[in-house]
Every structure is written in C-alpha cells, then in structure tokens.
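The chain below stands alone and is given in structure tokens; this is the form predicted alone.
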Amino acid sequence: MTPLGQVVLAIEEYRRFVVSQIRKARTDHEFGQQILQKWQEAKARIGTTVTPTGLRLPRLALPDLDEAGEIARFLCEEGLPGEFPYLTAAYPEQYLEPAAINSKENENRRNHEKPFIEEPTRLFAGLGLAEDTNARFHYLSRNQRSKRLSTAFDGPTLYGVGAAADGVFGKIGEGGVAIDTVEDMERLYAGFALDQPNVSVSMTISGPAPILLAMFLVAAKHRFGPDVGPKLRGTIQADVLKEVQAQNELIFPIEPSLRFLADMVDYSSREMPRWYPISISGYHIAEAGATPVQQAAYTLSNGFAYVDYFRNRGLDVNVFGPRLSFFLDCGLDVEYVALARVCRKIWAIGMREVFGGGNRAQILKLHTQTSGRSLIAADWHNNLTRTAVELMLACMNATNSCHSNSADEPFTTPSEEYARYAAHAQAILLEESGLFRHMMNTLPGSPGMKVIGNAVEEAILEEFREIEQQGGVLGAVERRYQRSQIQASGHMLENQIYDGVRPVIGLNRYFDQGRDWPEVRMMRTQKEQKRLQLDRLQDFEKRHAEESERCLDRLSEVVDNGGNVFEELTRTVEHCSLGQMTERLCEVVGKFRPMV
C-alpha cells in the first residue's frame, strides 16, 4: 500500500474517531464536562468589535451549542480557527481588522493610521522585459501596505531555453516576463525592499524553478548582503507533477526533476526559513479541464507524494512540512462552496496520522486564484461579476492569499485598467464590505456548506482509491491516468457549454445578437524590446565567457556526484544564463519525453 492508501485509511479511521468522541461526550459525564468547559473557555476568549453603524459583534462566530455531543462534533469535524483539523481556518485570525483595545488605537484609526496587517491580496503581473513588469508591480502595489508580488514568466523562460534559442524571438516577453540572467532578476524586483517582512514574492514557474530561485537569491544578496536569505519571503511553484499531468512545461525527466526539487527544498528549509520552495498547484489542473473534485484530489495526492519522496531522501517532515504551500483554482461550480475547507482537513489528517507531522506541518497554506477558464470573450464585462463571485467563495473558504483575474484576459495580457479593477475587487470585499473584516466565520457553517463539504470529501477519497489502484501517484502518472481524466472532463465541460446544459451568460444564454465584438488594445512586446533582451543576454554571456564553462563543468560534477544541485546553482547563476544552465543539465540528465 502506498502512503496515499494509508491516507484514505487514516481519514476513514478519523471519521470513526469523531463518532466515538460524540458518543463519549454524551455517555461519559466527566468527558462531557471537559468538552463543555473547553467550549466555554473558547467562547470567553473571543473579543468583540463594533461596526461603523454601531453594532457590537464577536470577532469569531461560533454555533450556538450547549450539548456536549454536538460540541464534540464541531470541534472534531471542523475545529476552532487555527486548530486541528483546520477546516474552519488555518490560523486563529484571518482578514480581521486589528482589535481596538485602547483610546490611542481608536485615535489612530480615526487618523487613518492603521496598524500593519498583511492583506491576502497577491498581485499577478508579467509582461515584456523585467523593467516593464517591475513598473506594473509598482503601479499595482502603490496603495498596499503589503507588497505581495506574483510573477508570470514568458514561454522561453518557462521552458528554460531563454531568449537566444532558435525560433523563440517572437515569444520574448509575451504572456509573461523574459528572464535570462541574474541581472534581469535584479531589474525585475528593483525598488522593492525584499528584506522587509511586508514584502513577499511569488514566481509561477516549475521546470527551471531551481535556476530562477537561485537567481532570485543571488540578486537579493547583491542588493541586501550575503545574510539576506533568512529574511526573504515568498514562494516558487516548482510543481513538476502537475506539469506532467496538465501543463506540459516539464524540462527534465521526472526523477531528476524530483531530485532537483528535493535539493531546493532541503537548502531553502535550512537557509531560507521564511520561503515556501514549492507551491503544489491545482490551479493549472483545473484550467486544463479537471472538475473541482479532480483538482483537489490530484493536488492533495501530489502533495502527499512529494512528502513521501522528500522523507525518503532523508528530509525531516517537521522541517520541510511547514514550508509546503498550495495553489487552487476557484470557479463557479457549487463544489467551491467548501472545496478548500475540505482540502485543509484531509491534509491535516494525512500529515498527522501517516507522516507524523507536527502542528505546523499539518496546516495547508493556501493561495487561491479566481478561474481564468471561467472568463469569456463574449460580452466580456460580465467577467467582472464572475470574478467577484469567485472571490467571495475563496474568502468564505478562508484562503490565505488570493489573486483575482482581470476581465480583459480572454483577449490580452491584463491592461492596467482592468488589473486595477481586479485588485480593487478584493479591497471592496475585504476592506469596504463588512463581510469579513469584523467577524470570522460569518458565512461558513451553513447546512448547505456542510452537505457539499461531506460530498466533496467522499468524492476526493474515491479519487484517492482509484489512484491507489494505479500504483499510487507516480504509478498513475506513468499510466497517464490523471492526464486522461483531466482531458475527458475538459471535453465534457465544452460539450455541456455547446449543448446549453451549462449556462454561460452572454455566450449560450442571453447573448446580445446586435453587440459587436469589442475593440481591445493588445498588450504586446515591441520588436525593439525583444532585440534589447537578446542584446543584454549576449552581452552577459560575452562578459562571463571565461567563467561560464568552468561553472557549468562544476555543475555537471555536482549532479553526477550526488551533491546538492540547488546550492551549486547559487554559484552558477553568477556567470551563466538560464539557457546555458538548462542545456548543460539536459546533457547530464536528459530531457523529459511525454509518456504515450
């Protein structure tokens, strides 16, 4: 039995444990009194807040229970915020305004001097050259206390070939930012205090992720000194399994890719303790066509596969476990009412019972992005509403950070105007509205949410059982199981839209026949910019020609001798370009070839 099969058994056993706790609370007077006392103490710790209209509310809404069995059911099945099994929330407080505890703080609030709290908003950008994306980052974050930057890379960067590869000139800076050298990385985040706790960086890249993270670390050392590593905050996607299953941007064969990832996780867990070296991504699985349940099941099972692999490499689950993060899509299907909540619960049980992870390793840290697949070119201003609904669902599920898509994305790289509206949508929901900033648990816990959550949980376990039958995650990958299921679901979705079974407003329902297609300005990288990127790359390689071959040879030796490849990359990136490093690594370990 693989660890995934053990996770299924652990969850089934936990269900039986919950039933036993409920029964014990009702039949064992002493235990029942302990449950009631814990409940009363939890309620006594809850502070109060006053809304702008004068309404006094608790800062956490709990169900009105006074029977020990039902209290035991809530504590075991959902848990208080920040307590096992973390279904309610990963942390004791999320989204709340700071409590006003004295008159001085009240005065500060009147003067608009808010104490620092980190917003969940994470702003996504990537276009043109490094300085273009840097300008967009500064534009989007100018009104935010927290500078949470999420970075999209262009095709040549995603595939590790760089701007100098044959046939890619037209793709330079398209759909993401072009990064070829450590000098590009310095330009990308120029002006941001990467060593400060209110700044974090996310990089959406998997195949060459170790190279890009090494560039980021070295660029930060150039600006902030050699000891900056422990201060750096953020994440890099680095999820090689979802590339095989959905996104097709894997460079090296699976085993070397996992080894390079493990080296990066090992190094960053020791030297960059505030960095998340992998973002286990369901978003791209969903965007490729998966149902919500498939997205959750494949993402969680991939996560457990990584934990098993890292553990077998000798890494400590309580060191690397807290540094794992997750990335889910949030669309308009009803499953999203409870999907992320259920994922937190399954992860917590699996990590505790199967892998022996402590409290910090049990917490599923989640970034959510509204669904790009749900955005429609027809009558495209409706996308503003779609994204707003998806944001509501994400916050109902207590996501830790969130990116909202721009309405014009069906046509182009987001424009400044609609990128601003996308960011403002989160500000309206979390700052202007009172739905989340006054009280936690305002919307969750309804009968409908519980029914959906139970159905989603069982459906995820059924997917786990099927993957287990395939020999576990890697066995299923070899048989192309996940990929075939995603493709089948994507085909079903398109048929449902075409047949009108799945309504899409403005496309197959309420379509305005007389409405012309909009004139939308395409965001494109100019030929002069592409030439500049190529010139910069050639200049870098010329200046470092003497050192680059020596560094590449040393990198080859480390790979062959079983050393930590990521640690060596932090030296290699000083003198070698992305394309040079990828080419050399491919010479040593080979290239990924899709299984047929």
The other form holds:
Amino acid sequence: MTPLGQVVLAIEEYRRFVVSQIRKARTDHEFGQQILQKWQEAKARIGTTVTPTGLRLPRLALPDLDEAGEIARFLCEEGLPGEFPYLTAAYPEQYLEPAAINSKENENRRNHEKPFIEEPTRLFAGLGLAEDTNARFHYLSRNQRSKRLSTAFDGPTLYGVGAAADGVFGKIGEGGVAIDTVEDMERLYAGFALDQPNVSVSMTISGPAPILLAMFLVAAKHRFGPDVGPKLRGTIQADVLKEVQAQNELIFPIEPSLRFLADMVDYSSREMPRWYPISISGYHIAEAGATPVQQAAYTLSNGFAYVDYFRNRGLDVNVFGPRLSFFLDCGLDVEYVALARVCRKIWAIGMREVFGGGNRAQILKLHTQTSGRSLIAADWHNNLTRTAVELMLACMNATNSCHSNSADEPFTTPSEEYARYAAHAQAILLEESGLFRHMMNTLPGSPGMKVIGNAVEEAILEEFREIEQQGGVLGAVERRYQRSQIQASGHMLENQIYDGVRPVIGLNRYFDQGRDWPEVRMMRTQKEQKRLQLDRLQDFEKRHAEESERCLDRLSEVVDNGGNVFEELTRTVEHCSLGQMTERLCEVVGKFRPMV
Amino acid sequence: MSPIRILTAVPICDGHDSAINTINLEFIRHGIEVIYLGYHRSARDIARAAVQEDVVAIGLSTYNGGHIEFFGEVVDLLEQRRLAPPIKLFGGGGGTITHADAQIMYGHGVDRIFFAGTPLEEMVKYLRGGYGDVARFPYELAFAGSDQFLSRQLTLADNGSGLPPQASETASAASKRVRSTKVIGLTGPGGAGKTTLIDELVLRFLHSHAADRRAAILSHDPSIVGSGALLGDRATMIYSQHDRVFMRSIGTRGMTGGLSLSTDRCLRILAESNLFEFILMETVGTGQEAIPFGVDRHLVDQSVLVMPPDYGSRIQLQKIAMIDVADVIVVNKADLRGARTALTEIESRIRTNRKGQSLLCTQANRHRDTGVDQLFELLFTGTGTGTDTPK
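We have the form predicted alone; now please give the form predicted together with its partner chain.
And the full complex, kicking off with our chain again.
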C-alpha cells in the first residue's frame, strides 16, 4: 500500500473516531461534562466587535449547541478556525480587522488608515521585460502595506529556452515576463525591499524552478548582502506532477525533475526558512478541464506524493511540511462552496496520521485564483461578475491569499485598468463589505455547505482509491490516469457548453447577435523590447564566456555525483543564462517526453 | 477517396493543448486524418513535419501570444520549399488573436483564423470545403532528393492502393534489390514502448553518425477506410524532429496485421531514394497472431519484437507468433515488476527455437539507458548494415 492508501484508511478511521466521540459524549457523563466545559471556554475566549452601524457581534460565530454529542461532532468534524482539522480556516482570525481597531482607545484613529494586516490580495503579473513587470508591480502594490508580488513568466522562460533559441523571438515577453539571466532577476524586483517582512514574492514556474529560485536568491544577495537568505519570503511553484498531468511545461524527465525539486526543498528549508519552495497546484489541472473533485483529489494526492518523496530523501516532515503551500482554482460550480475546506481537512488528517506531521505541518496554506477558463470573450464585461462570484466563494473557503482575474484576460495580458478593477474587487469584498471583516464563520456552516462538503469528501476518497489501485500517484501518472481523466472532463465540459446543458451567459444563452468584436486594449511586447532582451542575453553570455563552460561542467559533475544540484546552481547562475543551464541539464538527464 | 490529411500542433513555448485535443477528436470524427505533432513545437519542426507528411494544411492552436511572428515564420519556411500545391495554414487562439491581428496574418499568407466562439462544425465545414479536393502530382525531377519530392511519391503510393500489392512487388522485388539502406522493422503490442525506443535509437544515430547521414521512420497507425484517424506517434518523439530524420506516418486504412496496403511501396520508395542509412519501420500495436514482416521477413533486414513485461502467463507467451520469427526480442520497461520473469521465460523459449535470436532488456524511458545502447550497437553497428545477404 502506498501512503495514499494509508491516507484513505486514516480518513475512514477518523470518521469512526468522530462517531465514537459523539457516542462517548452522550453516554460517558464525565466526558460529556468535559466537552461542555471546553465549549464554554472556547465561547468565553471569543472577543467582540462593533460594526460601523453600531451592531455588536462576536468575532467568531459558533452554532447554538448545548448538547455534548453535537458539540463533539462540531469540534471533531469542523473544529474552530485555526484548529484541527482546520475545516473552517487555517488561522483563527484570517481576514478580520485587528481587535485594536475596534476598541475604544482606537476610536480617534483616522478612519481612512488601513489596519496592519496582510491583505490576501496577491495579483499575478508579468509582461514584457523585467522593467515593465517591475513597473506593474509598483503600480499594483502602491496602496498595499504588504507588497505581495506574484510573477508570471513568458513562454521561453517557462520552458527554459533562451530568447535567442530558434523561433521563440515572437514569444519574448508575451503572457509573462522574459527572464534569461540573474541580471534580469535583479531588474524584476528593483525598488522592493526583499529583506523586509512586508514583502513577499511569488514565482509561477515549474520546469526550470530551481534555476529561477537560484537566480532570485543570488540577485537578492547582490542587493542585500550574503545573509539575506533567511529573510526572503515567498513561494515558487515548482510543481512537477501537475505539469505532467495538465500543464505540459516540464523540461526534464519526471525522475530528475523530482530530484532537483528535493534538492531545492532541502536547501531552502535550511537556508531560506521563510520560503515556500513548492506550491502544489490544482489550478492548472482545473483549467485543463478537470472537475472540481478531480482538481482537489489530484492536487492533494500529488501533495502526499511529494511528502513521501521528500521523506524518503531523509528530509524531516516537520521541517519541510510547514513550508508546503497549495494553489487551487475557484470556479462557478457548486462544489466550490466547500471544496477548499474539505481539502484542508483531508490534508490535516493525512499529515498527522500518516506522516506524523505536527501542528504546523498539518495546515494547508492556500492561494486561490478565480477561474480563467470561466472567462469568455463574448460580452466580456460579464467577466467582472463571474470573478466577483468566484472571489466570494474563495473567501467563504478562507483562502490565505487570492488572485482575482482581470475581465480582459480572454484577450490579453491584463491592462492596468482591468487589473485595478480585479484588485479592487477583493478590497470591496473584504474591506468595504461587512461579510468578512467583522466575524469569522459569517457564511460557513449552512446545511448546504455541509452536504456539499461531505459529498465532495467522499468523491475525493473515491479518486484516491482509484489512484491507489494503480500503484499510487507515480504509478497512475505513468499510466496517464490523471491526464486521461482531466482530458475527458475537459471534453465533456466543452460539449456541455456547446449543447447548452451548461449555461454560459452571452455565449449559449442571452447572446446578442451581431455584436461587434469588442475594443480591447491589447498588451503586447514591442519588437524593440524583444530585441533588447536578445541583446542583453547575448551581452551577458559574451561577458561570461570564459567562466560559463567551466560552471556548466561543474554543474554536470554535481548532477552525476548525486550532490545538491540547487546548491550548485546558486554558483552557476552567476555566469550562465537560463538557456545554457537547461540545455546542459538536458544533455545530462534527458528531456521530458510529452504525454499526449 | 483518400481522406483529408492535416497536421496540427501547438507552437513553441506553449503547452495549452486542451483546445487542440478537443478539436483533433472532432476532426477525426468527421473523417479527417490528423497528424498531431504535440505542443511546444518550433516553426521548423512544424514545417518539416508538414512537408514530410505531405499534408494539405496545418492547424495551429496558440494561447500565449507571439502568434503573428510564429505563424509568419511557418509560412516563410513553407514558402522556401516551393511546395505545389502550397500547404495552407489555419489556426485559432480564442480571444488572444484579434481581428486586426488576423488581417496582418492573412496579409502574410495565413489562410484562415478561427475566432473565439467558432463552432467546431464550422471549422470542419471549412476544412472540407477548402482542403477537400486538392490534386496532387509528382514533383518535377529538379526537386529530386528533397523531402517534398519523396513525400509526394509516398502520398501517391499510399493513395493509389486500391488493390493488394502484386506478388512480384513484395517478396522478390524488395528483398532482391541491392540496398545501401538497412531496413529495421519494429513490432509488438500497443503500449510496449516502440515509439519511445525508436526515438532513443534515433538520438544515438544522430550522435554517432556523420552529419550528412539521415534516417527514415515509417510509422503505422490504425485507421478505418473512409473515416478519420489520429496519427499521433510524432507527438511523443523528441529527438526525431530533426532535419536528419525523415518521418512518415501512414494509416492502415482497414488493413489488419500491423501494416498498410501501401507499406511495401512506401518502403521501396524510401529505400530507392538512397537518402537514408537506416529505415526504421514501426507497425501498429499488434496481436498475438501478427507476423507483420512475413515469415521470411522479406520486408526488412532485421526484425525487432518489442514486448512489455506484462504479457500475461507463460501460455500467453507461447501464443505470440512473432517470438519465433523476430531476429531481436526486446523486453522494454525493464523497471516494471515482472521484467525478470519475462526475460527468463522468453530466454528459455528462444533457446528451444535455436535460431540465434537475440534477447535484450531495455528501459527506453530512461535517459542514457544501457539496454538501449546495446540494442543500438546490435542494430546500427552490427554486421547487418548495408548487406544484401538474403535472409
């Protein structure tokens, strides 16, 4: 049995445990009294808040229970926010305004001053060359106390090919930022104090992730000195398995890709303890067509597969476990009412029972992005509404950070205007509306949410069982199981839209014939910029021509000798470009053979 | 009537294959033969494959920008070849290609862009109308030696096959000719890893042979007369997308046994072109009864049976006819449980055959696999090279 099979058993065992706890609370008087007392204490700890309209509310809403059995059920099945099994939320207060803001002594405070909490807003951006994206970062974060930058890379960077490679010229800086060298990386985050706790950086890249993180670390050292490592905060995606299953942006074969990843996790857990070296991603799985349940099941099972892999490498689950993060899609299907909640619960139980993870390793920390696939070109301003609804679902599921899509994304990399609306949508929901700022559990806990959650949980377990049947996650990957399921679902989805079974407003329902093609401002990278990137790359390679070959040879040696490849990359990136490094690594470990 | 034959792909640095997968299926359902090249493919790879496959049109699905340059590059590469008739280029990219973009692309010679929301039926209709009746004639001799010259010969051979090949065309003709080209036939059940193995052999060929030496691949995929087919072997090949490799995919169009009615003719054309050091022929995934290269192996110089370790029981193994006929038997996927058992059982079987057959164990999906190295040595540098020794 693989660890995934053990997770299934652990969840089933936990369900039996809940039933036994309920029975015990009802039949064992002393235990019942303990439960009641615990409940009273928990309630007593809840602070109060006063809304702008003068309404007094508790900072956490709990169900009105006075019977020990039902209380036991609530505590075991949902738990308080920030407590096992973390169904409601990873942390106790999430989006709440700090208590101090509401207290008497702070009433004189200037009312437009924003409280110091980390906004969940983290907007994905990347366009043109490093300095263009840098300007966008400054624009997006200009009003934020916490600068949460999220980086989209262009195609050549994602595939690790240099800007000079055959036929990629047109792709330079399109759909993301072009990064070829450590110098580009310095330009990318210029002006941001990466050594400060209110700045964090996310990089959405998997195939060449170790190379990019090495560039980031070295660029930061150039700017902030050699000891900056432990201060760096952020996330790099580095999710090998979902690339194989859905996104197709893998460069090296699976085995060496996993090894490079483990090297990076090993290094960053030691030298960059505030960094998240992997973001286990369902987003691309869902965008490729998976159902919400498939998204959750494949993402979680991938997560457990990584934990197993790292553990077998001799890494400590309580060291790397808290540095794992997750990334899910949030679309309009009803499952999203409870999907992320269920994921948190399954992860917590699996990590505790199967892998021996402590509290911090049990928490599934989540970034959510609203569904790009749900946005359409027809009558495209409707996309504002779609994103708003998805955003609300994401917040109901207490996501820790969030990207809301721009309405113009079916056409182009977001323009400043629609990126602003997207960011403001989050502010409207979390700051302007009263839904999330006063009280935890304002919306969760409805019978519907519970019913959906239970159905989703069972469906996820069913997927786990199927994967286990195929020899676990890696066995199923080899048999293209996840990939085939995702593709079949994607095909079904398209057919449903085509047949009208799945309403899409403005496309198969309520569409206006003869609407003109919309006037959308297209964000494109100009030829001159593309040429500039090419020139910079060639200039870098020329300046480092003497050292680069030697560095690449040493990198090959480390790969062959079984040393830590990431650690070596922190030296290689000083003198070699991304394209040079990927090419060399491909010679040594081979290329990923696409699955179709 | 021969089906419309097109090539589809996703441009370089782009992995968005969800749309193209759906579209491929729709095309096939409507009787179109689709050669799918996969995602992250360069303009050169696409143009080369289109010429070698002699398709009427190329369909590109693009989602992350740069389409004006990329489509333009494909058109330019095709134009350099002076193709007759020219291969048409169509494509789509949801909302990422604007009407203004499309105008520029049309100006550059792109045939058609489908915008967001175009029903699949409309695309199929356009393909049928625009690419349905394209007359093909042989290229002039001035083109001899070029990929398009050869590729058109193959098309005519493939389409001209209303009747089974004459006896004289098979046994005698192919085997008696003095060849400078060695033909290696690879067969085995579907999923044994034939395509991967061929790609790995090609990689070794490219490294070990001089830069002016070329190899050809003739790859078979099952198809039914009058309906579409997905010829998808190219999509998983990495190293074979190379100027030194000529690859052709043919549908079996209803023929059983692993090959097509025109295989013979195609092989002969490839061999007689004198362009290739080696021809690697891959059959469709075969059943226990199949002996695709004939009992006397007249079609090939050397035959290779590629087997997965999980063929079932010893009795199932006994039923596989090809084990008695193949020159080389390869147990691929050596990492799977059961590989040891398979090796032992097959070894004892071929020992009783007493035919001097070779048995090798490979793991083609592993980089620098030593088993594949051995197979390469045996097939590409062995004494069989360039011989006319009758088998």
